[in-house]
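One chain follows as structure tokens, the form predicted on its own.
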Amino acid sequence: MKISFITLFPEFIKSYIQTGLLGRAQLNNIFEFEVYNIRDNAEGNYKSVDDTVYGGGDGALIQYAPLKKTLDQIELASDSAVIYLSPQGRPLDSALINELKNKKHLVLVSGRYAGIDQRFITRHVHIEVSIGDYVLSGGELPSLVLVECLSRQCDGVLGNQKSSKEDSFVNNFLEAPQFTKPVEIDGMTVPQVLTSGDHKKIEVWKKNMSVLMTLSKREDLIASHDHINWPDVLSFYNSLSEEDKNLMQIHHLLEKIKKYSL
């Protein structure tokens, strides 16, 4: 996959994509990254890329011309997707990532100041994407968040691709709690099933705990699932020790589970 960044802060982007998983993915030719500086296509001695807003308003907008000239430097294909990172965009979630991971080329446009000229969005942007209902100083962080999420769903990026299948939100469930050594610390003990070596029981435990974690922390996601076997979840919940319920902070869920079991 080829990913082209359009930004006013190329060094910020470059420093991140050269490290960690993305750096390794680039070395292994899973991703090809390009970074384009909007200011390189600005005119005048001061290389200004922004100007005041017609009709008044706080801040300034990145102008159409330098954005268009920067985009013209990029070799676009028929299936290239030009994405503008914007708080007004489509929320970034696992469904959108699954759509984007099938693209061969993404162009990620990062705004600054008060944003970019609407005419660039109208003429050249295919998708506006938001990473949340809040405003940042620019689109660089959101663009890297998008690429980081995307990379976890691309074969060969993670050492164990199974890890991405168990991530929170991949199936619109939160991930089951995880533990590492030692087995006991500060009076808290790892659930016995996880140290049993019985893979079938562990799989059942993780599946049910995923439902319980979602119900506890993000009940709004439960509505998207109509295939949950709530009697089985209730039976599983009742089989847990009080110690384990307190450890996972789910001791309060009995009435909620009963409600869904009706």
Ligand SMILES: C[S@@+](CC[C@H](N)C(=O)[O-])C[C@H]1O[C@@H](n2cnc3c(N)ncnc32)[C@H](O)[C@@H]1O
Contents of the next structure:
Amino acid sequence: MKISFITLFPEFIKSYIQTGLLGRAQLNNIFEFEVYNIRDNAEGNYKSVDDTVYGGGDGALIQYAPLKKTLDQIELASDSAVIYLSPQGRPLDSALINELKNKKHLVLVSGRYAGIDQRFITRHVHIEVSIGDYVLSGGELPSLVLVECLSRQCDGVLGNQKSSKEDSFVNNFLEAPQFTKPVEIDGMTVPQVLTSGDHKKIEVWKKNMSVLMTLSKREDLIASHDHINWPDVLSFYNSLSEEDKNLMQIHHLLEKIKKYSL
Ligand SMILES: C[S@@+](CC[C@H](N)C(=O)[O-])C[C@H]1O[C@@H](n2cnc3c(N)ncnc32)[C@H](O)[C@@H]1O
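The structure above corresponds to the form predicted on its own; please give the structure of the form predicted together with this ligand next.
The complete assembly is shown below, putting the previous chain first.
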């Protein structure tokens, strides 16, 4: 997949994409990154790219012309998607990542100041994407958040693909709690099934714990699942020791599970 960044802070983007998973993905030819500086397409001695907002309002907007000239430098194909990172956009979630991961080319436009001229959005942007209901000072972090989420879902980026398939939100559930060595620390012991070596039991445990974690922390996600076998979840919950329920902070869930089991 080719990713073209349009930004006023190319160094910020370049330093991040060279490190960690994204750097490796680039070396392995899974991603091809290119970074375009909007200021390279500014005119005048001061290389200004912004101006005041018509009708008043604080701050300045990035103008249409330097954005358009920058976009014109990029080779677009029929399936290229031009994305403007914006607090007004579609919330970034797994469903959107799944749609985007099938594209061959993404152009990520980062705004700054008070944003960008609406006419660039109207004429050239296919999707506006938001990383949350808050306002940052620029689209650079959101564009990197998008690329990093995407990279975790692309084959060959993570060393062990299985680990991303169990991540929270991949199936609209949260991931089951995880533990590492030692088995016992500060009076807390790893649930016995996880050290049993019984893979079938471990699978069942993880699946049920994933439902319980979602019910506990993000009950809003439960509504999107109509195939949860609640009587099974109830008997799994009842089979847990009080120690395990306390360890995973799910001792309060009985009434909720009963409500869903009705
Ligand atoms: C200060 S913001 C402009 C916000 C704009 N005045 C508004 O209220 O919609 C500057 C830039 O940061 C980026 N940005 C800020 N918050 C964002 C968010 N939650 N998601 C995606 N991009 C964001 C956008 O690219 C935006 O053009």
